[in-house]
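A single chain, nothing else alongside it, follows as structure tokens in the form predicted on its own.
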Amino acid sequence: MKILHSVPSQDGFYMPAEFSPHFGCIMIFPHRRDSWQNGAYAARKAFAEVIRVISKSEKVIVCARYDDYDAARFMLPDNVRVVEMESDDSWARDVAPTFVTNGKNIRGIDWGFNAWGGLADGLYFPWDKDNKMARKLCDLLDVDTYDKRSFILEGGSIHSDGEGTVMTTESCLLSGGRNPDMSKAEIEEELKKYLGAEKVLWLPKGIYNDETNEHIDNICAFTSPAEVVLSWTDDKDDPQYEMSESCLDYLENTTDAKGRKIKVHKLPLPSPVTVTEEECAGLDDMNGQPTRIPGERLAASYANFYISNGHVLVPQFGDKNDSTALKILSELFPEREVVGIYARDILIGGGNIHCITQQIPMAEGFGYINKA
């Protein structure tokens, strides 16, 4: 593995779309007791179901702490690779590398990670183990790595169509805890240079009460070039209504990098999901403070799905809109099997299926493929 100080776009590398072919997927076995209730028992079962489905069509690599390796190996299918690696939590989307490709080879980007806001409004401290994971994973996979630790970015804050357009939210990337000394224009230029993008779409908002400062992967996702799903509610009394409406207005009045109008498919949200007293009782405190309060609204969204080679894995919440979301996504992904997975026990940790996964693109020159 080489540490690179050049710029991906100048080297001919770009971030492919999630719906493009994958070699595999990276995940992290859950363990943090102030994130996952009752010692992460329920979360582990939910993660294992996600892993089982993804592993049907692509390689899954699961990172587990030393103390959790045996449990992970016991719970997970034989075709899943389990490796020992320390982490602070289990959000692979945000701490694993963002992979870029030139069509023949892949490289990783090692962004800076500060737990979604550092000392300004981050969610935990310390975060040093998480901040080392991207480079360790690139070393494990034997892929060269762009050193961009000077720039704070999480994988859940960006989506790419693979054709020059990248999406993010203003509420996240312009937040005070990430890159406060950079202007919007400067941040956009970094995204273009490192993701090989020609245009950045800045949606104004994300999902209400999303503690990541409203990541893009909860509100909107590409389903194909120039087509997206947008989380939506018709309830004008819900604070989410104005947030989604502002995103719809933006998307309907912009174009992608190729000048195409963007087709927006409304993806209904579940009814508000709130934490129960029993769930809160199963969570450890963080520095003497509760991590969840009974009645607290969680950022539940069907847009937080993962696209594998053979499936689309969609969060389910026991809500009347569960089946509607599956139907909409089945129509948008006719060549993949759309699978609903009950994900409340993942959501209690703060994110969902997309947040716990990070895809590894397929590339003919990827050495690890040849060794597998």
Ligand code: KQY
Second form
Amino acid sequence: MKILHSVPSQDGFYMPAEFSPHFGCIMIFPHRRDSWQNGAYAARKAFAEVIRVISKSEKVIVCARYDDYDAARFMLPDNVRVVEMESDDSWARDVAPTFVTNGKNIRGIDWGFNAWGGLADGLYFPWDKDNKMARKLCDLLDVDTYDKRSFILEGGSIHSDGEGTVMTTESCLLSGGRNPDMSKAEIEEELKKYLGAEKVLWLPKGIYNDETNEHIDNICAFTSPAEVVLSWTDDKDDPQYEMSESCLDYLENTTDAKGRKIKVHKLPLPSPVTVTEEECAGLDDMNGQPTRIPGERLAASYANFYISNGHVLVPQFGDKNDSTALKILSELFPEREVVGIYARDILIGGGNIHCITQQIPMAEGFGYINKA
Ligand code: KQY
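Next up, the form predicted in complex with the named molecule, please; the one we just looked at was the form predicted on its own.
Every component of the complex follows; first up is the chain already shown.
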């Protein structure tokens, strides 16, 4: 594994779309008692279900802390690789490397991670174990690594169509806790250089009360080049309405890197999901402060799905719109099986299925272990 100080796009590397073939997927076994209620018991069951489905069509590598290794090994299928690795929490999307490819090989990007805003508005302290994971994972996989720790970025804040277009949100990437000394134009330039993109789409907003400063992966996702789903509500009294509307307006008035109009499919949101008194009681406090307050609205969205080689794994909330979301996504992914997974116990941690997964693209020059 070499540490690289060159620039991926200049080396011929780019970030492929999530719907392109994968070698596998990285996940982290949950443990943090102020993120996951009742010692992460329910979250572990939900993660295990996600892992079980993904592992049907791609290799899953699960990082577990020393203390959790036995529990992870016991709960997870034999074809899943469990490796011991320390972490602060369990958001592989944000702390694992972003992988780029030149069509033959893959490399990882090691971005800086500061728990979604550092001392300005980050969600926990310290975050040093999480910040080391991308490099450790590149080492484990034996892929060369771009050192970009000077730039704060989480994987959940970017989506790529693999054809030159990357999407993000202004609310997240221009937030004061990430790269406050850089202008929007400078941030855009870094995204283009590191993700091999020619155009960055800046959606103004994300999901209401999303504690990541509104990651793109909760509001909008590519389902194919020039085609996206956008989280949507028709309720004009919901603060989400204006947020989604501003994104729709933006998407309808722009084109992608290839000059194509973007086809937008509205993906209805579930009715607002709020955390209960009982759930809050199951969460440890964080440095003396409650992690969540009963009645707090969680950032529930069906757009936080994961596209594996064989499936699309979609969060479900016990809501009347659960089946509508599955139907819409089934039509958009006709070659994959669309599977709903009850995900309230992941949502309580502050994210969902996409946030706990990070895909490793397929490449002919990479494959250090047998395929799933
Ligand atoms: O949504 C994500 N990508 C991560 C959410 C982190 C929440 C921490 N409580």
